[in-house]
Structure formats: structure tokens, C-alpha cells
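Here you get one chain, nothing else, as C-alpha cells; it is the form predicted on its own.
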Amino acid sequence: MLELKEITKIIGDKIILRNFSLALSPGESVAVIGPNGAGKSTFFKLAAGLMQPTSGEILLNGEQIKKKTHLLKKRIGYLGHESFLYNSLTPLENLRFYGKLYKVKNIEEKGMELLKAVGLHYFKDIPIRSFSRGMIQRLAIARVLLAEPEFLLLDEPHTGLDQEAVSLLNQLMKERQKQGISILLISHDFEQVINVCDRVLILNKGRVISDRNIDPQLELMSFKKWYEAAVIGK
């Protein structure tokens, strides 16, 4: 269980989050949306162990990430705005260097495995300087996924993905979250978190302003509706 208790996060004299609290559950998908500004990614570092609490308590499994992050690296998978990938270097070079880093067993088998699961089989051995905007996306979706990790923190994944990859983004999480594996996300796109998302929060000036769990008959207007009511107060 991911926990984070009472964090408070203050960066020179500005409030970023305040008491933010939230329990992920193994298996449990839970979305973070808001507005611009709402402190999303800041909290998305914070539960990655890459930035620290101002105050209050960050716990992977009643351990403290503060104090063993270098234990628990490999039990994140952190898909943030940068892809953290060697443009020199070809798809299965780049997963080939971040399997020796996380210590992957058969790494030459579950790299191609990744690629084929996200579409890039077929250009393994094609350094990625020339990949679009997508295909880097995808690529480092098979980066996070890489050391299987126990919790997944995506933030804006569908970011620059075509239809068919989003649908391939989505069948792997669905697959994920099916083995027990936990996913936080973060997205402006509405539509995908109805799609694969149990429960959705909303960040709004570094508070929870509403925590609602997703209907999966729920339509796309009427979520619309309940976040501009939560944000806006229409």
C-alpha cells in the first residue's frame, strides 16, 4: 500500500500541497486530475520519493520512502513529463541499459516483450533521435514498465499517443492493475480516466476538493459537469 499522510509541501514562501492525504490500495487505480497549478506533479514527485515533504509522512508497504528511497526505486515506476531515454541509442539499447541499472533477469526477453506490447518491435534496432513525439511516449511506458514495479505513477501518459497506442496504454494497465499492481495517474484527458480508473480526485490550490469513486456506466458530460461544480462551483 502506497500511503501519504498529512503532506504538506512548501516551496520558498508558496503552499504547493496542503495535508494531503491518500491511501492506494494494491490493484486500486485512482486518478488525480485539477487544474493548471493544482500541485499534481508536485505530489506525483513527491510520492516517487523525487522531492521530499515539507511536513507529514510518505509509506511503501509501513516503510518511509524518505529514509530508504534507494530500497524502493525499483518498486516505483515513475513516468513523469521527461523520458529519461538516450536519443543515440536504439529502443532495445535503451531498455537494455535501464534493465542492467534495475538489475533485470532475461533482460533481452522481456525488452522485446515490452516492445511488442507497445508497438515498437518492429524498430528496436533504429536509433530513437528520428522517433516522433508517440513513439518516444511509448517507448518510455516499456521503460517504466521494464523492472516490474509494484505501484505506477503516470503522469499525462496519453500525452502525444495516437488511438491505437492509447488503446494499447489502456489493455496495459487494465493487465497491470489485474496482477495487483497499483496505478496513480494523472490526466486532463477525461475520457481515459472514466476508461481506467476506479476512483478519481480532485486537486484544486493543494487541497482534495472532491474523492468519488467511477461508475463504469458513468458518460463523459456528466464527469465534466461534476469536476466544473467541484472547480469552478457551477
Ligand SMILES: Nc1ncnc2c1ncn2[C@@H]1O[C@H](COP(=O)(O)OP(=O)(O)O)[C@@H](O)[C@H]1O
Second form
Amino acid sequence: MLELKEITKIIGDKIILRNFSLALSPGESVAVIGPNGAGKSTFFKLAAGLMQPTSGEILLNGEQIKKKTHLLKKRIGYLGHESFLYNSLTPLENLRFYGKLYKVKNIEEKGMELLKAVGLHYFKDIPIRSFSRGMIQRLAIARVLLAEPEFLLLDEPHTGLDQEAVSLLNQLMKERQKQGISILLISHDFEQVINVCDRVLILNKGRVISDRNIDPQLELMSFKKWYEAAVIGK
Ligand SMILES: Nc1ncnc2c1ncn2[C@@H]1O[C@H](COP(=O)(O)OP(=O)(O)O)[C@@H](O)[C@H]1O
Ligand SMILES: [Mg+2]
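To complete the pair, please output the form predicted together with this ligand; the form predicted on its own was given just before.
Expanding to the full complex; the earlier chain stays at the top.
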């Protein structure tokens, strides 16, 4: 269980997040949506232990997350706007590097399996500096899954992906969710949010302004109307 309790984040004289609380249970998949600058990415960095809150607590299975708690952080797979990959290395070499860092067993086998899962196995031995944005994003997704984290925090993972890769990613998320892994997803693509998530929060100006469950029958039009009413109504 990942719990954020009354988190406030102030940078300089700006309040980025105000009194934010969320509890994420095993196998739960929650989307965080909202306008640019709402505080979504800041929330993910806090939850991943990459940033400290000004006040409030973040607990991973009851333990506080601190900046250097390496073991705790291994259990959180964070995909941010940067890929954290090395341009001069091939996909397989990048995964080997992170595999060693996270002490992953059977790196070769797992690396190949993940490269197949994201559709990059034909490119496994080519340095990634020549890769398109979507190919880099596919590899970044494989990297995040490598250490088999219990929590996946994916900040706009669909960005730059083609249709095939979007389906592959959604499939990977659904499989992980079935295994009890919890997912937090930031996306501006409401179709993917409805497809993958059980619940959605709208963050606006650092506050949660609305929160709902998603049932699979929910239509995109009615979702958009709910979002617009919440954001424009405030
Ligand atoms: N390191 C930082 N220093 C100052 N302001 C920041 C910093 N990081 C984010 N912000 C500000 O916090 C607000 C929320 O940013 P962010 O969390 O990236 O929003 P979102 O992901 O919803 O677009 C923005 O106004 C942004 O300018
Ligand atoms: Mg962001």
C-alpha cells in the first residue's frame, strides 16, 4: 500500500500541492489527470521518493520513504519525462546496466523478454542514439519494468508511442495489475485512462477537485464532459 497523507509541497513562494492525500492498494490502477502545471508530475516525484514534501507523510507499506532508502525505491518503478537511458548503449546494454544496479536476477533472459514485450527485440544491438522518440519510450518502459516493482508510477507513458506501442503498453499495465501491482498513471489521453484505470482524480492548481471510479462501459464523451465541468466549473 502506498499512502500519501496530507502532502503539501511549496517551492519558493509557490504552493505546488495542497493537502494531498491518496492511498493506493495492491492491484489498483489510478489515473491522475489535469491541466499543465496542475502539480501531477510533482506528486509522482514525491511518491517515488525523488523529492521531499514540505509537510505530510509518504508511506510505503507503512514505512516512510526517504531520499536514500534504496531498497524501498526499488519497489517503485518511476517513469518520468526523462528516459534515464544511455545514448551510446544498445537497448540490451541499457537493460543490463539497470539490471546490475537493481540486482536483477537472470538479466539476459528478462531483458530479452521485456524487449520482445515492447517490440524492440529486432533493435536490441543498435545504439539507441539513432532511435525515434517512440522507440526510446518503449525502452524506457522496459527499463521501469525490469526490477519488477510493486508500484508503477508512469508520467505520460503514452506520449510519443504509435498505436501498436500504445496497445502493448496497455496490455503490460493490465497484466501487472492482475498480478497485484498498483499503477498510478498520468495521461492526457482519456481513452487510455478509461481503458486501463479503475479510478481517476482530477488535479487542478495543486488540489484534487474531483475523483471518480471508472467502469468499463464509461463512454469517452461523458468522461470528457465530467472533466470539463470539473475544471472549467472551478
Ligand atoms: N523545481 C521546481 N521549481 C519551481 N517550480 C516548479 C518546480 N517543479 C515544478 N514547478 C512548478 O510546479 C507547478 C506544477 O508542475 P508539474 O508538477 O510539473 O505540473 P504537471 O505535471 O501537472 O504539468 C508548475 O507551476 C511548475 O512550474
Ligand atoms: Mg507533468
